[in-house]
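Below sits a lone chain in structure tokens, taken as the form predicted on its own.
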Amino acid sequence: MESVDVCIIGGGMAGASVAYHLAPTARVLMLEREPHVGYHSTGRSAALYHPQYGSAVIRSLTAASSAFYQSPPAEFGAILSPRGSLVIGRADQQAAFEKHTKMAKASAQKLAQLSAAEVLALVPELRPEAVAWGLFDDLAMDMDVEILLQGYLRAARRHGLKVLTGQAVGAITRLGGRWRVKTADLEIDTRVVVNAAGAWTDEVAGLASIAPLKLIPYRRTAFTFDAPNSESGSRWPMIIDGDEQFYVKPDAGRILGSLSEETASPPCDAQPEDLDVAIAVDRIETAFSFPIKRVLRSWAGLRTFGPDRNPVSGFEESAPGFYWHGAIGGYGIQTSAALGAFAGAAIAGKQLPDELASHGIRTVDLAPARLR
């Protein structure tokens, strides 16, 4: 038997932001299914800074995270490097170019519109028929998710955190006024269980009794390949098609792309399939004039929405000491900071931190209650 304050479940990225807050004034316990923390989407992300990307929830989230990420504190490194993205469209995209200049307008941000010529001359390996026009945000970073998530944890484990791998939850039940959560080794006894469990979330949910948010999980399907020549992995912005039908990206001297396909999916460990590989290899081969001669890797990742697509992060009404912290999408990365502060201050009952409420966010609009 174990006894703590706060028992997370779920060791990727939403799950040790949270343990980051709460260490330092808590006893924290982490339980891990798999044997090593951000097994599934954490370290599966194509992570970037993207403070234009999302609802404006997620938008008012990525930007209260900003200070965090460019001046961390001593246990992380450099999480931030430059990188700039680029949307990018033809002729007859002239809709998707509306949509992603209406968004930048509504969360006061700056995106510089280049001609045809601009991009060209910005990327010169696209084809001149695949662009017409183009977007770009120079506020576009890329992210290093390992060291983001092994901060969060050095900081949390100085404080006492206790992270478990190999702990697939079998049981949730409340006795006395808190809660017993069970794996096939262990008992722990605590006062407030964190689901921060990613594609699984409503699964654990139902453990405790509780009824599913209607969180559903897609699987999105990336890959590497070998950039055009020695300059592209280092000098072209994450590059995206308007109607987000594909994107590539430099990563580590190769190439990521990816089909963004959103295709609903059971809790599970993802796998590409072949197919999706195929078609975004053609939709990238047209809109670029090299061939992709060889697929290096490729994998699939699950990223979890609920029906309103913004995250949920909020004490469950009708079971006291139960937190849920998910439905974040492909936003977990870059809002990490910001919703571990949110929840952090939630789960020990303190006011939310005001460098938050300036940004506009607001408990209401990450409460479970609302998908009730």
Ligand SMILES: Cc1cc2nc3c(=O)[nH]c(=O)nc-3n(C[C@H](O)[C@H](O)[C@H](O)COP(=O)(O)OP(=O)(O)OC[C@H]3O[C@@H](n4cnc5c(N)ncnc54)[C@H](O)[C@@H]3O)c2cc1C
Given for the second form:
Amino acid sequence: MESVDVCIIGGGMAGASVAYHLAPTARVLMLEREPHVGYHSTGRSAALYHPQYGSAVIRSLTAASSAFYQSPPAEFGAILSPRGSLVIGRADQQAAFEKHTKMAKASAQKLAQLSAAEVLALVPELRPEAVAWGLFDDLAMDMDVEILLQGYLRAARRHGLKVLTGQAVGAITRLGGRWRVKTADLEIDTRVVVNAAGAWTDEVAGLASIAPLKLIPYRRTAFTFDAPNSESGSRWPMIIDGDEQFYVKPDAGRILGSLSEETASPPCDAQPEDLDVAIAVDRIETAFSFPIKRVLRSWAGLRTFGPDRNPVSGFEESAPGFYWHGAIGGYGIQTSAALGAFAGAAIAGKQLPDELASHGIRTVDLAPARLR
Ligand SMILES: Cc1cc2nc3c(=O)[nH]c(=O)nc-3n(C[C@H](O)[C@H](O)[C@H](O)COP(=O)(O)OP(=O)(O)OC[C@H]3O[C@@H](n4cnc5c(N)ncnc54)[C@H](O)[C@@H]3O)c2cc1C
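What's the form predicted in complex with the named molecule like, now that we've got the form predicted on its own?
Up next: the whole complex, starting with the chain shown before.
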């Protein structure tokens, strides 16, 4: 039996960023069920840093993460590169235009309003009838997910983090004021359990006889196809339909497309549905003047949300030493720096760091108790 200060369950972006903050001052062990870290949602994202996306809480977490991504510690490498995002709509999508501009105004977002001609100059591959307006956001950036994930883990390993893959946690019990975490072949004695199990967060809480927070995983499908010409493979911003019926984004010389769907799912190794890919292809071909000759690769991932669509990060009141860290929905990559720092401070018993407080981040907004 191994004895540690903190046992993190889940080797995705959430678990890795917490490990990064805790490893310098605590003995930390990470348990991941799959053969490698980042296997589930973290390895299946669209890799966008979109500071004007999501609720006020999400936007605060994203803004508070920006400095870290702009100048990460040396062992990380470059995380951000310019991309931009462009929401577009047809003449019959005026309600969507009003919704987006109203939201932007209410939250002081800076979006450039583009005419149809300006949108077509930026993306000539769009059909003229598909565009009546555009809203451009030059703050959106591409993120290198692998550099970020491996950077957190490399730095934490330097401080003694141990990562064990192929270890599915099957039991969590309370014993003498500490926790016992069991896998098929390991027994861990720990002061703190961090539940960073992504789509399985409620299930893992159940192993410790803790009531669920009613977090729901939603499937989202993505696929790649060849760019219509060599330029568009890198030049386009991320292009999002005003009613979120699809999006496309350059991705390593190809184009990534998605239906933008949210289909409730049990926690699982999510797989793409052929029909979802076909519907997305049809919508993209309706908006753009080129055919998608072949889907090169398709995949699906789960975006897990709580009832208020904000993340949860905090100790369970009914079970000392059990820390919830999940429900990060479609924002878990872009918010990881701030969320990791938040959880790191809370688990170490420190005050909310000033840097996070100055961005309006409040413990109460992330507390699991708010969902009880
Ligand atoms: C199509 C798509 C596009 C997205 N685009 C973006 C984007 O552009 N920007 C952005 O910021 N976010 C995006 N996201 C969201 C982002 O991917 C997630 O918010 C993030 O990856 C969640 O990280 P996580 O660590 O909570 O979950 P995961 O990466 O799923 O990690 C949880 C881990 O816990 C492990 N686990 C579960 N149960 C156990 C157990 N009992 N024992 C041991 N291990 C266990 C799992 O195997 C898993 O590896 C997107 C998601 C999808 C699906």
